[in-house]
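Just the one chain here, the form predicted on its own, laid out as structure tokens.
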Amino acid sequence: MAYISCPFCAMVCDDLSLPLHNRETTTPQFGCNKADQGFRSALQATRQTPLIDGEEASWEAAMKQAGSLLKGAKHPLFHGLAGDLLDSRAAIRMADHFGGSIDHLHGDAIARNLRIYQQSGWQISSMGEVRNRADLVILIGTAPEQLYPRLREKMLEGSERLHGDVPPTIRELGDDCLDLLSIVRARLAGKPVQQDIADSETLIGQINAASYPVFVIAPLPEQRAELIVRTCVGLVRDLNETRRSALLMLGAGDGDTTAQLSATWHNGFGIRTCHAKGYPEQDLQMQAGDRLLQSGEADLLVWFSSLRCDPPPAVAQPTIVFGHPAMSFTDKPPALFLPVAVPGVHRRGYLHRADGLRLVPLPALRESPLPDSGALCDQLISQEPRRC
């Protein structure tokens, strides 16, 4: 048996075993489909020659090629990210040489609740205190059980708990929630509302009988997200001047918590930082990826995904893909494409679990002669002089 962590959502889940068959490792049946998914495409995945404009080449003339478009490029920009630990920090060290920005494949999400706790502060849990302490969790969000297919199992509803053998009382909300939540904060605050809804008054009878409520969120619609978030943080804000309370924000995986923890770490504010002035500046707006794209401000994209097999979204600008070796292109293809290391299959790795709270080792499953991101960024910033 092969015992491994899983790389490919957000709980990053550290109990899985791969049955093994004469040292080689078999069709992984771990009953989680993103688990099972995920192993199965790197396992699979046989490409391992870069593309320059969709025609194989060999990697000293693809390397040639991504310093060339580096060197000729005025603002790059070091996107998508959906990695691990080593993924993002060969990103923010090519932001640094080139003088580029860094952004992250789920940056909107990300932005948002960090603009949310510059402003106001939140209470915040942890995985292992949902699961040993919480007596109520209110769980919110769009399909979070597809997201986190493990969830009840790891989290919610194991018997095994620190303190009492009993499982949370769980309540399920939803993503469209935002008039229940304010009914129920005003009501709890002891403030009138003009329009009740029937439920609130079992929402607010489970709060209170409840020593211990955490609010679950998972990803929300957009249109929603920020008004939700801002809702149940000032709610448990409330609720913890007289008892306690706490938010849990689970993100979406694909290396987001990863890519803003080791970003902070590295340039002191996290992604959609620019670091064109020599210097890293950041502003959630304007460095936005999407909008850097769309408004032709970066010139040159630079795409990161070891982990998903998705392609980069179609731009204007000329495109360098550091991805999985199982990504295919139907529509035009990159400028150049270099195949990676998979990190927790092809290569060692780490990866931030949901809450942000443990780096999770990520075990190499094989010997692979695919690259991992880090060493051809490495090579391309000795090989090209210092922009800034």
Second form
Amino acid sequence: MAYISCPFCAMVCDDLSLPLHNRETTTPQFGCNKADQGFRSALQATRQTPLIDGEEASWEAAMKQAGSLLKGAKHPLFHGLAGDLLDSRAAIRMADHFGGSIDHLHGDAIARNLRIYQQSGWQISSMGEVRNRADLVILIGTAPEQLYPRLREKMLEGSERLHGDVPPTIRELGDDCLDLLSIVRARLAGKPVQQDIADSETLIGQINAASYPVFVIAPLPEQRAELIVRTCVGLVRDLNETRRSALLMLGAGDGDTTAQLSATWHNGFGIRTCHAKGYPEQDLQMQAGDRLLQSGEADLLVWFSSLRCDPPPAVAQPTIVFGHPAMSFTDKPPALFLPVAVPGVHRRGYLHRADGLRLVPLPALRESPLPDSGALCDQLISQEPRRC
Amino acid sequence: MLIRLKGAQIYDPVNELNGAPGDVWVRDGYICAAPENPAEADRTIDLEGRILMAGAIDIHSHIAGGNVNNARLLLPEQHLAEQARRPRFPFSGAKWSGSDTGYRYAEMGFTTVVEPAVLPINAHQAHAELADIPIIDTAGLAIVGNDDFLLRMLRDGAEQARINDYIAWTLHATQCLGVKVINAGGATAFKFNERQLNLDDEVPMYGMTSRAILNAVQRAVVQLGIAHPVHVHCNNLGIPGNVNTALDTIKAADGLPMHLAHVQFYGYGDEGDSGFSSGARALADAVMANPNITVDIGQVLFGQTVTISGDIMRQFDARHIANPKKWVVWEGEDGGGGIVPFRYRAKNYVNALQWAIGLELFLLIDDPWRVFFTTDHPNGAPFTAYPELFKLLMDRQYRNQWLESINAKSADISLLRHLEREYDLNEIAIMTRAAPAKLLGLKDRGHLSVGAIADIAVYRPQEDKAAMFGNAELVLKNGVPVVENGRVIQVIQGKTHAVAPEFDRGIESAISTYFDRYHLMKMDNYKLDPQHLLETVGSELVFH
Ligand code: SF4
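Switch over from the form predicted on its own to the form predicted together with its partner chain, please.
Starting with the chain above, the whole complex follows.
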């Protein structure tokens, strides 16, 4: 039995099975709604030809158009990056070649976590370590089971574990837990607190009783996220002075971890890096994709989205989309739409699991005439030699 | 294409050429015999007065994988770009990127580099990164010794033959060239809140010692016939008095081949008022007395760097000396590690002594076939500081100048003042070419015999050895000129080397069941598929 990996959420489960005779099916059932939907829309997608201003065009004409848009742009922005390793590599290489900036759809969250990381570092765990060793999971975030449908099944509820056979206690804190966490941190450090919360006693009790409490942080609303993450980083650091504890940051998916990590080994810094001066410069605020678009500093949007069907943001700039073949446009179509292979469906690829420790191989489920963004990128780079 | 490299002084210890002038011929990527008629050459490069060696090989340099990449993210201030990208050279303005790693190594005449710490679960990323390093060939060493499957086998008294199958399977799964043990059992003990593990301490829950793990892996490597001996990061790294750990580990090798990595970090005595002294003499004597032992140094050079290690105990312990004050510690399947930035200062007693201990070891171990040139990049210093290290080894006067400016107490107690030895070019060629190729089992390189890969470095002789080795005048990779006058002139794709020892595939059913019971991944997807790697990230594997 060959197993299929699923690229449609940050879990990147690699244990889906599709009976071989069913490879041609367009309505797979994997027992995970998100996976079913992701595979279905990719398998049912029929678009194979590019669109120039919404009109079907040949690949030759489309690539010529892409080349001239890129050549004419002073500051292209390579954004979205909702794809796998090959997609993000293509975007990063194009940013280096054409002198543009890169960002990810979830750039705000990536940048916020990176800022915290770069200021202090942190102590983290992996999905497998939580699966096997955590005896208390403090789950922080908004509806994580919607974001990662199989989180519990795969990571939190396994009864066969390396150490012991009882799944961890799960303490769900949602996303409104800053006060509670701050009080717990202060009390554990023996500091006075002005106002306590009843819940703090129980949480402290749970933490004290655990031998490996792990703070699992799923995506949070932006206005609360920074302080919650910082508090957890500090709490974990304090606890480790005498015992064990760790954080586990789970990304939002859509290739966020892959984009960040692969950008890092290519340009040294990761996303929100600008190559316009010929060398990479990272600025987590100034290079935010949305800001570059709103301010007009970026004059071309190049949107990569091989995993998601939603259209790119509506912006004033001309837009080139390297997109999922089922992408549709209700408003104005982009200047150029290039349908590309969906990784894990139309072509092989790689995608990082949510903790970044593991790059999961994605198989190809069926033959497809769709090009991958890497091949298009190579063509554009060789067709338009670099200006400087 | 037939290239004649004409008239250089050739240093090729394997063929006992020690500076004799001569020609080297290259055809289609390999070194070939001289044709009867020299006029057949398509291209002749006149190298009279130049020094020619095989391309250099680095056996221990952290150039890829999650730990390295997260260190890049942690320290953007350390690699701000200084110059713009050169046209035709992607990411050439991106310091400490994968591309930069390939370019800088090539410019110094290095053509093969080994990443010594590939955590199996992270092997796909490590290989994807290696594939993005241009020009040089690469290889990885797979980390074992904290893997629960192995520890369970040992606890359950598995036969050595099964251990061998498992080690071979790990190499197959990770497509690596050898195996590495980091503080055997240490990461596991850390997960039980132990903060130190000695060679004879028991690993909690498994009831066996660090020594037993090490021995089992070492025997497996020997019995499987893997050329590269078990690559060992000992227990107690960085702790005063740990020279005894290194000496015990040498004894534990029991005459079988073993490579001790970055021994500078184990050359520490605990004598004197500060409780920190040089153990270099004892360690060097032990290495000299045990021909089964090879070592690399992990030289410290002064300046800012970052320590990156799979030794989670050590990195956790070092968090308080982080400079700048930020650190990362992580735990993952079958291991863990940490990233701790550090600045080595010449006026600091301990740092200056570390610097001296490394050099003492280099100079006291009088067998360039068994001591290897490394800074444990970036732990002791970034590899870009290699020219400085060549100069220190080859120029006694230069060492003495340094002794005047480092911490005076360290300079006083160091043996360095009394060591007159200077490495000569033949010894450099052994230590950085012939010996590493032999140690890694890469028979096709490290020498200039007919049939060898045409990896060649040419230097202009100079009094200043840092200048000489910092910028090769000409470098050929697979017969292609890639560097001229110290600058990359052409980008080609390197290959990644691995071994494929035979094993009983029957072990896969046990491993697969184990994965299904305990992990979030399937065994089949955990294993690297060379074809998948080639098709997706363009990584070409070569098996030995
Ligand atoms: S949980 Fe996520 S990765 Fe797993 S099958 Fe569902 S959508 Fe796919």
